[in-house]
Every structure is written in C-alpha cells, then in structure tokens.
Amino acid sequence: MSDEERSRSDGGRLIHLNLFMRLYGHHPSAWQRDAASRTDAFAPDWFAGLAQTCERGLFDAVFLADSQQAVYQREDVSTASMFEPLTLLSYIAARTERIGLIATVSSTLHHPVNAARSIASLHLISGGRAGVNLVTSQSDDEARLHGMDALPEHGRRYSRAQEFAELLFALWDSYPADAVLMDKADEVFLDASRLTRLDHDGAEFRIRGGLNIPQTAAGRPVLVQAGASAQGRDLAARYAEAIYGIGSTIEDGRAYYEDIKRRAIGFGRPESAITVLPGIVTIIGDTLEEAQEKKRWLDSLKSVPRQLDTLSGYIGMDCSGWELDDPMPELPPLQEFAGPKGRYVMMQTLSHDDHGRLVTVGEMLSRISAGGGHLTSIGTPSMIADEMATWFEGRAADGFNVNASLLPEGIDEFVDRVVPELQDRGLYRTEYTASTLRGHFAQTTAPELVA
C-alpha cells in the first residue's frame, strides 16, 4: 500500500508527537548514569537542544512539567529541580522556529491575570507557538509555599480551574490584534474601543480590566490538559485542544480515548477538536535483546528500597517491608485513593497479568521502573513504530507524549530511527504545513494529499 493509500484509508489521520522534556530522561535512574552531568539541569541550551532535535523530527511541541519544590517525594528523584517553564520556553522560542512550546501552569497556585500575561507574552515572542498545560496541583507542600494550609479539596480545585480557564480565554481575547492601528495621520496608535474590559466577580476571582498584550494572528494560546478524574476529563473535553492521556495497555488507552471523545461531543465539540496524547516511554536498541538489556541496566542503578519507595508513592501504601517474591496485594478501589488518579488507574492494571492474576512485587517494580505505568515500548525502531501504529489505528491515541528513557540520546535515536519508520508507513508528516502550535494539531493530512 502506498503512503497516499495508507493515509486515505485512515481518513488522512497523522500521528502527533510531543516531547516531555524531563531532566536526563524519563527513567528515574537516568541521572545516575556516568554520562549525566550535574550542570545539565541548569543549562538552558541543553533544553534548547532537545527542542531543536524535536523540531528536526517535525514534532508538534515540547512540553515542560512543573514542580515548585526542591525535593519532590524523595531526594533520589531529580525532576523537581527545574526552570520555571514559561521563562525557559521563552529562551527556547528564540532558538527554534516552528515547534510548539507547552508550559505547565497551576490554576491553584496562580492568578489568571498573571498567568494570562505570561502565556500571551510567550505566544507573541514565539509567533503563535505557545500552549499551557493547566493543572490543579497535587502537593500540600506547594500550597504551603503559597501561604495555604493545604490544597483545596478536589472538587473546589476543579471548579476553580474551570473559572480560571474561562478567564484565560476572556483575557486573551481582551486585546485583539487589530486594536493596534498606528494611524499616523490621525495620531491614533490604539483603538481603545476594540478592547474588552472584564467585569468579573466569581467564586474564586475578581477582575476589572483587560490585558495590555495584543493577540497574535494565531489567536489564543492553546490549552492542554492532563485530566484523569471525572472532573479533569470534563475540563479537558470542554476547553482543551489536546490532552495528555493515560493507559499502560491498549484496552485502557482505548477506553480513555473514547471517553474523552464522547465527553467532547457532549460539550458540543467535534471529537477532532481534542488531540489525545497518551504517554509512551521508549527504549530503543538494534535488537529486542539490546533494548531489554538497556532497561535492565537502567533498572539496576536504582536500589530495591528506592524502587519500593517509588511504588509506595504510586499506590499510597507502605511497601518498604515487601519482598520481591511476594504477590502484590489487591489494590483498593479508585474512589478510596486520595493521590493522583491517572497514575493509580495504571497501577491497578499493571498489578495483574494478562490472565487477571496478581503479579509479584518484583514483576511490578519491573513494570513501573521505566515509565511509572505509561505504555513502555522496548525494542527496535520498527517494533516501536508497530506499537505506536497499533494504538493510533486502534483509536487509543491521536499521537503520543514521548517520554524518552534517556535524554538527550533517547530523543536523538527516536527522531533519527523511529520517525522515518512512521513516515515510511504514511502515518507521520514529512514536513510542517504550519508555523503555529494550533496549526500543527490541525494537520491531519499529509501535505502531498492536500488539494
């Protein structure tokens, strides 16, 4: 089958790719290898290099998560030591041309006016490439940093997030690009009549006025979400243009995908309005055996007590006394778990084998070691492309949030070896047709098939 026939047979859909820029790589032991330098964490050019590689690979976007704590969970976890995302992405914007730039912002810890101004500035600086991953935060320590006793309860956090999202949109729309006249003859720089002043008294926020940053020709920045709870999924389905999905198996991925699309339709949107991007952790080798050995080596860098600590955090249980040959306990129902829901759903799935039997603790540690429960694809470039194609064509994904186990080498391998495999199958773009993030998400047909 030709590329054209393949693309047409799937309605012209193309896979969308996004990189999760995580320190040293997604594997929790990535920072422990000899090649990892202590200075990388605080070198903006290191991150700019990742973005440039992804731009060469025609990715839709790069994405930065956020933590405001020096220590996240434990001292052996490196991911909390990061730049403030919008600042770093502004730096990266000047060193890239086409790739989208997505920053995480907490609606619990920020005020919408400050957030809207910062994101609008990045959008203007980058020529329409900005996106925001709106989250509600998970850590009471972060809340205390901002003067709270603890995070608000779950329902209030999401009602605040809905008000926050609506205010972002209204603020971004308050200064349309055509308000700047620069009429030199009549000495009118700005047509104030085209500006919108918000007069908002809500449950969480009170705002009078509008932004002083004009929109770009690309319109609003793109809103992204990562909802796993019912409230999070509704927030994404109502407002987001992309969502970072969950699922360690294709069955779970497909159920999540169909649920998000159904919710979007329920809010009066076409299902194509939201791009579902489950996480995929990749370990690439010339052979399956080489890739598996890479994973075993990375796993071995983290001691068993540390691995058990990680599992404890994922499932909310003290695992410190467990033995590797012990069977996993049956995990309590989702509604009884107070932590991050999406991760816990994956833990429930991974604690059972394909026949529904509980796996051993050792097997569970191996299953979560590389990706914390996300789809983990280990093998040759062709094998990884096969798995991605299966999820994509099976309505479990519109694309993937790529979590390379090692950075930067893992994304270099992915771009140089996996991307060509996807292109050869007619499943991935061979050139950009847009220069904005929204334009990338809208590209669902190969350029050569566009009339």
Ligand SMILES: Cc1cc2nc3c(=O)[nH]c(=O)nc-3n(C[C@H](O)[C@H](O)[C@H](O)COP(=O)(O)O)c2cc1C
Given for the second form:
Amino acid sequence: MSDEERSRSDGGRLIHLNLFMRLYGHHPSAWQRDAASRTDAFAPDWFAGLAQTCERGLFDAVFLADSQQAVYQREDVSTASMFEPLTLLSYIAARTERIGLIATVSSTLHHPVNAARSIASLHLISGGRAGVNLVTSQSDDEARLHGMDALPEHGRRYSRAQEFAELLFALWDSYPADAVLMDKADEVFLDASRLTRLDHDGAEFRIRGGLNIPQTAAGRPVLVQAGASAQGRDLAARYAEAIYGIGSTIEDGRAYYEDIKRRAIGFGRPESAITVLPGIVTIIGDTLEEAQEKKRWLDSLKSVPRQLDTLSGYIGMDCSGWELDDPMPELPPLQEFAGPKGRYVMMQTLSHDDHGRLVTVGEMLSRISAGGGHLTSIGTPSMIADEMATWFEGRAADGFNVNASLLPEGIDEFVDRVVPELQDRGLYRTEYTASTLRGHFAQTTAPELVA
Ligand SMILES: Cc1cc2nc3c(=O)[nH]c(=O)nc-3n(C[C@H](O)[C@H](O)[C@H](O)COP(=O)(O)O)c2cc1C
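Requested next: the structure of the form predicted in complex with the ligand (the form predicted on its own having been shown above).
Below, the chain from earlier opens the complete complex, with every other chain and molecule after it.
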C-alpha cells in the first residue's frame, strides 16, 4: 500500500515522529551505565548518528532542547553539558538529507533579529528543514546569566513571546527569494523594492530594517512550541505548526489534544494546522518482563538521595530527608509554585493513585524516573506500537516526540523494531514524500503573518 492509499484509508492521518535528542537518553541514570562514555558528551557525531538513525526510520524531525546556565547546585542533570542547538543542528544538516531539524530558542533570552538570522541560515543550509521550538525559559538562573534578577513574570514572558513570534515571521518574510535578480546586463543583483523594511515599535522590541538572508523556496522555517499553561497553549495554537505536549494517561492526552485543536480553530486556523506531539518514553524488551527488568536496572543505577534530589527539582521542595515508605505530602497549589507549571501539574497528578490516594515517596520516584510525567511505554515493540496506535486513533496525539530512555541504542531498537510494527498497522509512512520539515508535517496551511 502506498502512503497515499494508506492515508486515504485512514482519513488522511499518519503518525508523525520526532526524536528528543538528549545525551545518553532520557532516563535520569542513563549516563551512569557502563556503555555511556565521557567522550560522547561533546561529540557532534554522536548526535549526527542519532539523526541518521531517525532518518532511516523516516522521522519528521530531530529536536534539541536548550538551557544556557551552568549547573551549580545539582551535579546530576543532563543539562550540565549541552551544545548550542542551532550550531549543532547546522553540523547535523550536513550529515543528513531529509530529516527536519528543530532547535529550542528562548524568546526571553534571545533577541528576535539574532534568532531569525540563525534560524534562517539553518533553513538555507539544510534546504528547508529548519524548525524552532520557541520557549519562554523556566529558570531564574538562566535569566541571571543574561543580567536579569529573575525571569520576567509569566504573563510578560508570553506577551514578549507573542511579539517575538510575529517578528520572526516578519523578518523571515522581509527578503523574498525572488528579490535576487542577478541581472548582469542591467547590473542589478537585487530588486530592493521587493524587500520589506520593518518599522516596529513594540512593548519589548524596536526594529528598523530587515534580514539580509533570503527566504527559501520552502517558505519560512517551521515554528514549534512546548508551552503547557493557557498562554503557552495559545501561543502554539496561534502560530505553531507543531506542539510538544505532556501527559501520562490517554485521558490527559485527549483533553490536551482537544484543547489545542479548539484553540487553533479559535484563532481561525484549521485543526490540521497544528500537529500535536506528546512525549513518549520508551523502554523496549523482547518480552514485557525483560523491558520491566531493564527499567528496574536503570532505576537502581541511581542512589536514593540522588533520586530525591531530582524530585526536589521538579516540585521545588527539599526532599532530602524523605523516607521511601512515607506517603507523599499533598503538593501546594499551582499558584504557589514558581517553576515550570506543566510538569508541576503532572507531579500533582502522579502523587495520587487511581483512587485519589497519595502514593509513597518510593512509588513516586519510580513513577517519575522513567519520564517525568510523559506517557511511559515499557514492553515489546508490538505493545509499544499498540499503545501509540491507541493514542493516535483515540485523538490524543497526531504523533509523538520519542524520549528513548537510553541513547543511542533505544532509538536503534525503536527504528528497527517499533517502526515496522507501525508500518504493518498502516499508520506510518514507508517512504518520505517531501524533503522539507513543513512537507513532513504535511502542513497545508502555514500560519498567516500577523504583524
Ligand atoms: C518536550 C518539551 C521540551 C521543552 N524544552 C524546553 C527547553 O529546551 N527549554 C526551556 O526553557 N523549556 C522547555 N520546555 C518547557 C516549555 O517551554 C515551557 O516552559 C513549559 O512547558 C512550561 O510551560 P508554561 O510556561 O506555558 O507553563 C519544554 C517542554 C516540553 C514539553
């Protein structure tokens, strides 16, 4: 069956896959196993290898998160060593041909002109494969690196993000590709009358002029978003072509999915304009028991004090003296928590069992160790494919941002064993039909410029 026939038989929908590239993998102890090597930490080829595997698996894109500040209090987090995403993705662009390349950029910490230039350059370098995950940043430490005392309050971060997104679009559109004439006879390289000169005086930014980087035939780079709050969801629904979501149960996933699509329609966009990609944490085994054993082994690599330290970071409380058999405390209301809100809500959910009772601290650690609140799929390739199909067909996802617990082997296994299962079910492409990121997301309507 061709992709076209397949998508016809499935109402036009196929599962979209991105890989969340993270050093050693998403399990907090991934770096502690023997196979994890210190030399991988700053090896661009380690990341290029992941992207090549995903390209073999016909993924839409690979994705890099970002945080900028050095880590001083907690020695045990993967953000302790990161590449600047746009630079690393430029390298990966040269090592791949079709796969999309999505970099996280903070509207709180960047200036839109610098960001627009770098992303437009990646778009040119990669032949139309660049995307940007526009976030508003989560930690005051990062703000202090940039001379602020703390992050601006949430509402202001998002009003700045909105202005930032509109400026990205305007800047990317300011130099149309057809403005380059190269008319040698008349000695006209550029038809300057086709360029747009921005004259922007906004609450956050003042910009006169435009980019000197022409747009590609692929149009603008693709905007992606990962906000969880109402403002984050609105930003995505208004401007983004994909959103990274979070949710551990299909009910959460469905509510999130419906909410994003409803908001997009509210902004005058068709619901297909935004691809909803919840995270999926995967641990693959030949049998369910083997996969569960792999999870137990990974959990055991990290000492309990270290696990409590991770929990402290997630809920903003000092958990260092907590006993594993004690029940979790009732977490304070969301309004009292200053950190990332989406994950905090997930922690509130995970701290209760199906009957609404508080779980023990030990159970809580086991619940968050695999994925910090994302859908966690532990089992055989066919079980994982079934779970993905259930979410996809149940309108809780248009696809997934794959958080493999171990990298690189978790993505090798996923591509070699889960992808064929999805293809056998007629839910996944068997070849690329496009060479641009927008083409992969099968975007039919790009968001209109609002400026
Ligand atoms: C898959 C995913 C990746 C994210 N990556 C980043 C990141 O790299 N940097 C960052 O500052 N925030 C990142 N975030 C956090 C979001 O941008 C946002 O701050 C968070 O979801 C809280 O949303 P809210 O501010 O709308 O409440 C990510 C969120 C998700 C779900």
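Keep in mind it's a predicted model, so treat the numbers as computed, not measured. Definition used throughout: the rigid core is the maximal C-alpha set that superposes within 1.5 Å between two forms. Numbering follows the first chain given and starts at 1.
On a rigid core superposition, would E153 pass a 2 Å threshold for CA movement between the two forms?
E153: C-alpha displaced by less than 2 Å between the two forms.
Kindly check if the Cα atom of G316 is displaced 2 angstroms or more between the two forms relative to the superposed rigid core.
Indeed, G316 is displaced by 2 Å or more.
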